[in-house]
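First, one chain by itself: the form predicted alone, in structure tokens.
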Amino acid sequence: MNSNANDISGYTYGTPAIAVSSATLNDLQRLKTSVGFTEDDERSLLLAGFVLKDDVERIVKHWRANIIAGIPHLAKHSRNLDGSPSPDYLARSNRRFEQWIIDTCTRTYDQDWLNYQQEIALRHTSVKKNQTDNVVSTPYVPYSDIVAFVAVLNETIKPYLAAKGHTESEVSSMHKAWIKSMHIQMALWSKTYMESGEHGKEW
């Protein structure tokens, strides 16, 4: 799935379209200090990519279809203002959503993957949501409700990193390495919302 990611609208991963991160490489390697995030980690995730990346476009129809459609307060941030859906929207945002599990599994932590974790954030923000598929929709994604979030995507992504045969050991370590992941994702997210639209409003 997402063979080229270039065919994905929206998605300027690596492209002069992204700003360059206001987080450092020394604060990526700090957090990855914090949490734990090791070299087996990262062997950990390629692992993880390789037994996810047939599967992506399930799992995310899972969570959106299955968990976030059945809570208005999250499902209406992929719908048009008056509550109606937005299937072009919607469509867009899951194959970048897709995308993003790729991503997390098996990019290099590098310049290129800070600066789009910041993107990331801010199409999440006042600063750029609607601005990428030009919708109407909600203004903003209150951080709040993705940092709770995360713990259903920690839930649910195991039992996908068991479905080809690996021991439980090599599982074990896929998720705990998806879930230190997610710790960082989110903190490098933390400082993008800090820093935009109105300080404190978007929580």
Given for the second form:
Number of protein chains: 2
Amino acid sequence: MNSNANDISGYTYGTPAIAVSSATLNDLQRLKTSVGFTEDDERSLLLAGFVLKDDVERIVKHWRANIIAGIPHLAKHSRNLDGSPSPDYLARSNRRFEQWIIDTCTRTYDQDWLNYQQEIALRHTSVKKNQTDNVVSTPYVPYSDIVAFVAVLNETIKPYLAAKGHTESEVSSMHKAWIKSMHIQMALWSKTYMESGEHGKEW
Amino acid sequence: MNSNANDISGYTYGTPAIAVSSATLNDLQRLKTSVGFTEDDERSLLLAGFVLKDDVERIVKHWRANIIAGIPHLAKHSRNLDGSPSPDYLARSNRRFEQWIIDTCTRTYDQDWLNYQQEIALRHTSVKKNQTDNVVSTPYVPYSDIVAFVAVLNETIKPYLAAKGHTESEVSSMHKAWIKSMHIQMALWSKTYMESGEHGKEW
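The structure above corresponds to the form predicted alone; please provide the structure of the form predicted together with a further copy of the same chain.
Every chain and every other molecule in the complex is listed next, the one we just looked at coming first.
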């Protein structure tokens, strides 16, 4: 965990402010089995957390400035409704984005983690988007764009996993574990969207 | 396209039996942009189709017999409700699974492709599962298990992409293009689930 996590605006992991997820630990075990997520993957993710922890600001900047900023239908979700920049909103959500990388790698996937997965998803749906930062922006991020963009996260994270001189085999194991976690997370987020969206509106 | 595609029971790609998808070509373009899917990826997928076409039976057998069969909550969707095997159902759906690999690589991603994406998704939801083969099996496949298992498809397809002696760079390009297509497809399927599921029941 980032030593400054407590200073991140709106980062409420493990606090009483977070509701209990509708996904259970049994659901999580089912997803782990489906993706083939093992204790080796947990160890590889911990190593990835060690490798990535000093780079998260650079990684999120890469995603935001080099990629998302060039795709209007993605960029607008961190902007004002008229398309003008919302720098404070962007900065706050970037800090949480950075912490999410760390959490993905270093948190125990337990009930608190499930609860925060649901919270993350809710903050992308019309139920809670914009509330955390008290901004006026797009009402929700379509689930389809999240699933699509995870392909980019998965591809672009790899060089950062290789940046501290680990062997090709270690980097590959870290990358595979990261990808498995992404599929578990996409599956969990889909539950929140299906429960929150009114008949697919938030696709 | 597989030369025997017309012989595949229930394979109705491009026929009048298939409804027009609720996802539009504009939606598809948005998803392509989000994943970074380019003409290079189209070319790489065509090459992948050439590489994989004679191996699809072996690949689907690998997925079904070596992996899914060992995971009861996945295996049950191709079985009778009491858990006993349903060999004809399995065989028919395997033929379509094989053709889906070919289609993913070689079809033009146009309106017909979008329509069949919706049909594929519907056949996994309670709207249409079991109808094509007139069987009594589980009422639907949870979307979450599909998203989770795509991680396995993506990982296990790679050796088959490398099996015809292409360079590491070519194999990597084919693999990246395949993965991008999978994210586009997961996003499209999620639309059908969100529209079909009764408030998240089919998660």
